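First, one chain by itself in structure tokens, the form predicted alone.
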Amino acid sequence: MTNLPEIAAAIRHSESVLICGHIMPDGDCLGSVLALGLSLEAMGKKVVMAGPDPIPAIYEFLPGVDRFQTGPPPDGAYDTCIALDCSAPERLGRDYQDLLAKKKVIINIDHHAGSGILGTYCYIDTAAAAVGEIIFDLLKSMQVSISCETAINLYTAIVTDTGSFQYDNVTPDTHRRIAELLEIGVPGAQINVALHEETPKAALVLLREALHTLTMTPCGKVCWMTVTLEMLKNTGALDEHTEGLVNYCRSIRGVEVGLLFREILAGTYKVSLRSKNIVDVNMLAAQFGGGGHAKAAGCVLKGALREIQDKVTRAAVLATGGVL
């Protein structure tokens, strides 16, 4: 595997760089792309920051977000393409997969186990709490001065992928990095408000509807909720408003695995999996062609909702040692 100094050297030799994130971008994806992009621009590089899907409104406060281009890959003669936080090629979206296949210099930086993107340079650190931590270390390796704008993006990347430092991926070094970002001038309290205290009414109405679907297995170790396209339409909510709903299932006393079945197309469901203590949901999701982290993973399944729920919940119960 490539090390950070090698990636730093490759970036220094680049002139025109495309930095892309994954479909349905989250805080770690956007924060990392923007932090690296703004820093490379400060070095005099020509930089384009882009991704296939729209930016959730919750992240509109991020510095440089107005520069993030969505939709098909922007035209340009890039000598280097950098993929961030993409656990599998399909997470890039078809157009970006095709684009990267044609480029000579591809840099893949991720923290998901088994990242399937083959790059000229690959750096996968599964011990990192967020890709934002890796970008922080990369900028340090490059001896790049971290501006307040870049620090805000890095802080957001790390704080969102650690669940505001609640997950067990948090290490002492996570807090050391955060302390340095705060010293640069990151307004932590303001970011907390932007992320957690500006919830659209439609998101709460959707939560109400989703809670009506809350179901537990007889053993009490697995709990799930469902969000259908009809529910989104009736509540006026967007896909981005489903973020975090699965945690309501996991938060119930005695529950080990929380699941959210979200209809993304007619007959196609994104399954979000979260565990509390013992179950590795990355391995659980892998049974259905998905993946992620030990405590947070996902997969996409097609078919009848009830059949999908039966398959996934049975596998989850077996993983917990519970009784079907």
Second form
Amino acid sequence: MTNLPEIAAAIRHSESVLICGHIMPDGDCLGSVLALGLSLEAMGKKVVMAGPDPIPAIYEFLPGVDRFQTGPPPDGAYDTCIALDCSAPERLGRDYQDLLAKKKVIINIDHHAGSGILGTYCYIDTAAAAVGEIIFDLLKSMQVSISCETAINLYTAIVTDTGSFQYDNVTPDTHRRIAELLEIGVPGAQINVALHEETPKAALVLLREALHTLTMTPCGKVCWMTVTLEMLKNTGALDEHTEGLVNYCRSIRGVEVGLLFREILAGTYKVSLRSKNIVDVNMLAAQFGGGGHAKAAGCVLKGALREIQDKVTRAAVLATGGVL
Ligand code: AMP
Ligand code: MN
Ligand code: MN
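Swap state to the form predicted in complex with adenosine monophosphate from the form predicted alone:
So here's everything in the complex, that chain up top.
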């Protein structure tokens, strides 16, 4: 584990940098990659910002997003690769994992417990609400002035990973950083509209279908919904429109663990796990090869839906202290 000044020194020594984020990018991943990328570019470095998966439409407003390259890693003689917000090598996708394995200088900046990417420099701060907070501090320690474009990216990274400042990862320092970003000129209310008030109708139709699948364990502490490929096809909704569905399960009074089972390939399911108070869903997801944070985690399982649901919901009930 390194400190921010060491990361700053490694970045200063670099000339050509690849900055990448995780599969199915979210606001923290995109905002952090773009904020760091735009800032390093302003310092005169050759920068490529990239990630394996397409960018959800709600993030199209991010300054510099047209520079974010999706698909296989772009060719280039990068002397340094920086991975942001990637809790495990698998979260980079196969091609990026292979690329990073061949590079000399790898910098891993993350806020997931047990972040599993082996970098030359690893900076993991599990107390950070978002990687965007770490990038904010890094830019400050490098005495880089934060442009309005960078500020918008950092604000978005932080506002999305804190659930609009609702989660318990928010600290007084989170609000201090946000205050500085607003002073730079970030239009907070406008960003809220872009993120939450431009939902396509198909996403709400999918929500209606998903709510039909709402199921609770007899103890009332575990609740889940299912989204199949067929539901996506029938509603015209996209993968990105499943974001946030799991929160409906957790929001019910008495529920401690909310789960979303989402078919990502025929017979392969992504499970999103959220907890309210006591259960560490990072540990729960780890039982199935996944990970994340104490209150938000994920894993991927293959097999028959019923069996997967049975396995995960039983483990969730046990984690709440309940009996089967
Ligand atoms: P999600 O349910 O996809 O929104 O993910 C919730 C949290 O868990 C995020 O912080 C992810 O980085 C993390 N996460 C999701 N899936 C995995 C996985 N398969 N392995 C490790 N961490 C994951
Ligand atoms: Mn993320
Ligand atoms: Mn994050």
